[in-house]
Amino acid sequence: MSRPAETLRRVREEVNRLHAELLRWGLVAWTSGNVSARVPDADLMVIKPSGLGYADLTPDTMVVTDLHGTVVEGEHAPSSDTASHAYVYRAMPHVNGIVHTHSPYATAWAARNEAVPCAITAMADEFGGEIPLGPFALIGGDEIGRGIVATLSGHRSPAVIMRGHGVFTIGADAQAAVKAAVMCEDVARTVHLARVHGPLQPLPEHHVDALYERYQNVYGQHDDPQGARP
C-alpha cells in the first residue's frame, strides 16, 4: 500500500472513531452533525457522508474531497456542510479538524442569538473568553464557513455558535475540535443553569487572561522532564 493510501486510511479511521464520540457525549441526534479532518501533506479532507445514521458509519463510508468540496474518493455524497468545512481549511491553514453539532444547550444560545458569556473558569481555560455568536447563514454553500472564519479569526475561542443554527468548532486536529465541541456544550449548560437563577457575573478580563495562559501552557502532562509542570 502506498503512503498516501495509508494516510487516507488512517484519517478515515480517525474521523469515523470521532463520530462515535459525538454520540457518546450526547452532542448529536439521528444523522445530524459531522466531523472532518484535513489530510496531512495533501489538499484533501475526510468528512462524514450526508444522511447516514451513526450506526452505519465505517471508515469506508467516510468521503474524501478536495479543499473545494469536490469528491475524490468515496461511494456516498459528502455532508451538506462540506463546502463550509472546505472554506475554513482554505482560509485557516492552522486548522486540521472541524466539528459541527446541534448540541442542545449550546444551540439554545444560538436560538436566542446570544454569545455564551465567560462566567466560569472552565470557559476561560478552554475558550479564552466568551463563545462568540456568528452570523446566520443558509446550509449548502460556503456561507457558514465564511461566517466561521470571520468570527473566529483573531479570537481565542475554538468554538462559534452560529445564529439560529448550532455549534462549529475548530482544532489543531480533529480530536481537539471534538474536545472543543464537548466543552462548548458543557459550559453552555452550566452558564444557562446559572442564568436561570439570576444575572450572570462575567469574569474580569485579567483573570480570564491568566486562566487561559495557565491552562494552555502549564496544565497537563509534558514530555520534557526539565519543563515538568503541575
Ligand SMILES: O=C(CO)[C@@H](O)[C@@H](O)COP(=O)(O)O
The other form holds:
Amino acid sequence: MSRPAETLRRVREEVNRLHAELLRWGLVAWTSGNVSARVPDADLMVIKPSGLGYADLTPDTMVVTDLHGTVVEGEHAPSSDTASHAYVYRAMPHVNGIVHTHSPYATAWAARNEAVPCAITAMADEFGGEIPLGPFALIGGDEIGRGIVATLSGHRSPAVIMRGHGVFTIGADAQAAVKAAVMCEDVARTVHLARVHGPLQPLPEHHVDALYERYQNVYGQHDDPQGARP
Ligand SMILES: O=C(CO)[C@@H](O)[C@@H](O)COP(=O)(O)O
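Structure of the form predicted together with the named molecule, please, following the form predicted alone?
Below: every chain and molecule of the assembly, starting with the one above.
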C-alpha cells in the first residue's frame, strides 16, 4: 500500500478504537457522540459515520472527508458534526483530534447554562481553570465549530460545555481529546456533587497556575529516569 493509504488505514483504526473508549468510560448512549482525527500531512480528517451504533463501527465504516466536510472516501454519511469538526481543524492548526459527547454530568452543566468552576486540583491540572461555557448552536452546520473556536481560542481548557447540548473537546491528537472528555465528565460529576451539598470554593488563580504547570510539565514519566525536570 502507498504511504497515504497506510496512513489513512492507521487513522481509521485509531478513530475506531477511540469510539470504543467513549463507550467504555460511559460517555455516550446509543449513537450519541463522535470522534474525529486529522490525517497527518493531508488536508483530510477521519470521522464517525452518522447514526451508526457503536457495535457496528469498524475502521472501514469511518468516513474520510476534506477539511470542509466533503466526503473523500467512505460508504456512509459522515457525522452530523462534520462541518463543525472541519471548522475547528481549519481554525486551530494545533488541534489534531476532536471529541463530542453528551456525558451526563457535564451535559447537566450545559443544561444549566453554566461553566464548571475550578474548585478541585484535578481541574487545575487538566483544564488550567474552569471548563468554559460555549454558545448554543443548532446541529448540522459549522455553528458549533465556530462556538468551540470562539470559546477555546486563547483558553487553557481542552474542553467546552456547549449551552443546552454537551461536551466538545480538542487535543494534540484524538487520544488526548478522548482523555479530556473522560476528565471533563469526572470533574463535572465531582463538582456537581460538591455543589449539591454546599457552596463551592474555587481555587485561587496562583494555585491553579502552579498546579497546571506541574501537571503539564512534570507529572508522570519522563525520558530522564532520575526524574530531572525541565
Ligand atoms: O448531538 C449531536 C450532534 O451534535 C448528535 O447528533 C451526535 O451526538 C451524534 O451524531 P452523529 O451520529 O455523529 O451524526
